[in-house]
Structures are given as structure tokens and as C-alpha cells.
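One chain comes next, on its own, written out as C-alpha cells in the form predicted on its own.
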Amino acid sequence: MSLNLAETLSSIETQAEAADWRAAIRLAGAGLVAGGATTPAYTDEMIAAIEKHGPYIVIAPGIALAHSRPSPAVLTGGLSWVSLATPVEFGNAANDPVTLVIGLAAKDHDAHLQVMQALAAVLSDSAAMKRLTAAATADEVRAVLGDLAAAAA
């Protein structure tokens, strides 16, 4: 049985604004400490390993997977999900501008990979994305969600 995104997003926040990759990152952050997966630490490990890695978390046209290294900061696996009003650039040639940036909090490697399966499946449905992007309320964003989870059960 698949993960169901619907159930595991802590956060959703939709039309968000962000100046910059760092404000959308916090952004997200800000969903995964609300959500109560992480501290606000985990926000500054998520900044920190962009800073020092690159924007290797933009994994597709308009789409970043903000998130670090399971640390202390991480309470228990969660996600946020923030799609932007404005597009945001972080330095990725080949998949900027960024729309929509979901935060990960896993507190193991297993975890991290069942998030990312289930997040790949969701992102390689064209259909799927579509109705996503153009979701106006958090109801509308798990609804989609929760649509991909029946249907894939």
C-alpha cells in the first residue's frame, strides 16, 4: 500500500508569497514547525545544506523538495506544501523558476525514500499536477491527494 500525501501533509499554504529561494524555504519550514515534525532549526539545516550544496532540491520544472539530513531538529516525518503566487528563482538552470516547494521531515533514510516514491508518483502524473497547480485552497490540494491515494489503493 502506497503513502497517502493527503494524510501525511502537516502544512498546506497555497498563492503564498516568498521574495527569494530563502523566504520560500522558510515557508516551508514554517509549515513543517506548525505541523509539529520539526523545530525551527530544521529550517536553517534546510537553508544551510542549499547554501553549501546547490539547488540540487529543485527535482523538476517549477518544483523544489526543501529538506536536510535527519537531525535532532526533526520531530517526526512530515511534509508542508507551499505553492507560490509568484514564481521564484533558486539557481537551477534547468528547472527554475520554482511554483510550488514541499518540505520533507523524515527521521530515518527509509522514511525519506517512502516519501519520495510517493511523491514521485504524484509528480510524474501530468493530470494529477495540473489539478494541483491550479488548487486555490489547501481543501482542493489534499482532495487531489486524496484522489491519487484511492485510486492507486
The other form holds:
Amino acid sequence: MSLNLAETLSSIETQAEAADWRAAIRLAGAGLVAGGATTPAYTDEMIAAIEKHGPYIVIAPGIALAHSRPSPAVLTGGLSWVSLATPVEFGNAANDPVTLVIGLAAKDHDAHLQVMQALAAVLSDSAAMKRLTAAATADEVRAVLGDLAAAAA
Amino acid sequence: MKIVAVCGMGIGTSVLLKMNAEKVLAKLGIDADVEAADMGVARGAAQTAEIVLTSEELAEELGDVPAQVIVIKNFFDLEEITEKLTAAVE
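Mind pulling up the form predicted in complex with its partner chain next to the form predicted on its own we just looked at?
Everything in the complex follows now, all chains and molecules, and the chain you saw is the first one.
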């Protein structure tokens, strides 16, 4: 459980502006592309997944886990981090509005389990989440994640 | 006991749900096998599972299955998962 998410994230963007949920997903998708994790087609697949299944990816108050399934658009798999300056409505009654979008891409169903465990540990830590969503820069996010990983090690 | 955690794709939310459900089950001392599945797999798996864990949107999409369907709102709220699982197994 000592995996440091700061070293795993393909990209980190803080206090980003998104007009709606599609724009927020596009930011997370662009982060995956910039980190070499996916091709731009994966971003469209993430949006299509929500159009098909609804905004269930808003898994906890304020947190959206944007993802699609393993596909040719996934190059290596990865995680992107986008905190939003202005919370965005995804249409999820229980957990709107969203302030943090995590983009997730995986090559297969098992490869990313360690990453998911580390991610679950961070996202379920409400004190850490306050610091993380308030962070103004990517370096601040990395510093908090590094502290968490060190504390868990 | 067989439990299926369901999400649209089978790689993200269902995996998180499975992890947290396993934590809760271990604490409750319930011996259960939790499987993460996408919607397609879940329709099959839900025929033999006793409990299905999922979100509100997906519960509607899953439709009628023989298993007991539990809707989880906050996937990281172990108290919510504990409460709903406890009620379901009693």
C-alpha cells in the first residue's frame, strides 16, 4: 500500500475551468493523452460511456472517476487528475456537484489493481481530500500525495 | 455468499466498490466472494449471486435479477456500505 499516486499520475491540472461535464471529462482525457496513456479517441469513449450508462461515475460527493473500458485507444494505461475551480453538475443526484475528475485508463481488468487501491485510499481520506481539492498547483497535489504515501508505507 | 459489484465498464467504479465491500465484509466477519463486473457480465453473474452492489443509475439499467440489489450512493462511505450490507444479510 505504499504506492505513491504522485508518481503514477499521467498529469495533474489544478483549479481548471470547465463549462459542463463534457468539458470536464475532456480535460481529464487531455491529461491522459498528454501523459502518453491514451489516444484522443479514449476521451470520446469516456463521454460515450456516460451518455450510455448515466452519471454513475460520480462515485462519491464531488468526485467523478471518468473511464471507459480497455480498448485500442489505451496505449499504456494511466490516471489523470483535474481539480475544478468551479464545481460542475454531472446530473448525479446524490453526489453532485463535481470538484475533482480522475481520468482512468487501463489495458486490462487486472493490471491496475495496485493503482486502484492507492486511489481508493486517497479518495476515502476526507482530510486529505480537502487539502487536495484546495491545492492551487500540481506541485501541491504531488506533495500531499507524497505525504500520504509516506504515511502509509 | 457470492456478491457482484457492478459498473458500466468493469474496471473503475466496480473495482473500488469491491475493495470497500471486502473491507466491510472482513470487519463484519462475513465470508463472501466479491466479484467486480461490467454490465454485460453482471447480468449473467447476478443470476447466481445473492447480492448485487451498484449505483442508482446502473441498478435501473440492470433491471430485474434474482439477486438482492443494493444501491450505494457514496462508494467511499464504509458506514453506508456496512449499514446496507448488514441489513441485506440479516
